[in-house]
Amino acid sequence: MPRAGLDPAAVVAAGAALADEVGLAQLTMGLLAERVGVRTPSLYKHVGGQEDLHRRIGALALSQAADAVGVAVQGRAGRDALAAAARAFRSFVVEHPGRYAASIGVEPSGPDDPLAVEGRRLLDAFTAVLRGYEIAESDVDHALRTLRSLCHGFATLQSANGFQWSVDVDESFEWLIAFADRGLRAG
């Protein structure tokens, strides 16, 4: 009998929070079971195992990132939208490094896989940013990959404490936004 209040969504939410605390690589079914107050075999009533848990956390992360970026860009265009999207994405990754890590490099099983659906939502939010620039349709994928690389790289380096010199990290991020804006305008 599943513990009262424990369902797949609650297990995934607890796993995501734990991944943010200890890192995705350290997240185990045993540690999660301890966190939610059940024995490890009880978790398998809610998730199919470690890989399924990671996939579900990845889909949750993409959904939450898409929500954050989507809300941030509403009613904005051009550099304003770019800055809002980049800041929202960076904040999400820095605040949720474990769950974000679960979204990287995972292959969706098909177009209806939550990873694919939520990934498209996040791409759609960044695609909306590009509408404020004169990007040729044939270059949209390249522009999206460039933005993702810039934002992902900065945010994951920051969340891993990769910027340990004296220049303010926020100033560097604003420099990155201005750099991206110039590049998109020139493109």
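Rather than the form predicted on its own that you just supplied, could I have the structure of the form predicted together with a further copy of the same chain?
Below you will find a single chain and nothing else.
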């Protein structure tokens, strides 16, 4: 029996890639095992089970999303930063729908859970956008939730094919950015 040389990170990365390809709900332990060249039970040497796998994929997704948005925001401010952050976030979700889905609806087990840590990093990246607008201290949390809702809603609806009709989705997203810019002004 040749060793496959797996480790948890490799299994999670392969799981995330597979989830993006076939959808999180269709990500089966057997399919993942086949992908990494191993029999199904061997996966349990690296991850605790399907729930643990999903949590780790979710944490990976949040980490990568935080990186993408963080990089996009660097050196920009105001509307430029908003547009860059929103586009980076949407691109990430649309290109990685499976892993992003794994980050939704899972409760961090505590403040040190990678899910919580990476989630905070993603929020920090969006917080940087808000610095370019004049928003009262007490309203920052509300604005952050609103901005996150807007980006999350659009990206998930698009990746779920929730926009039925024919108008161009990219155009709609640019309109959304202008809308958000107006909403954040005089907030």
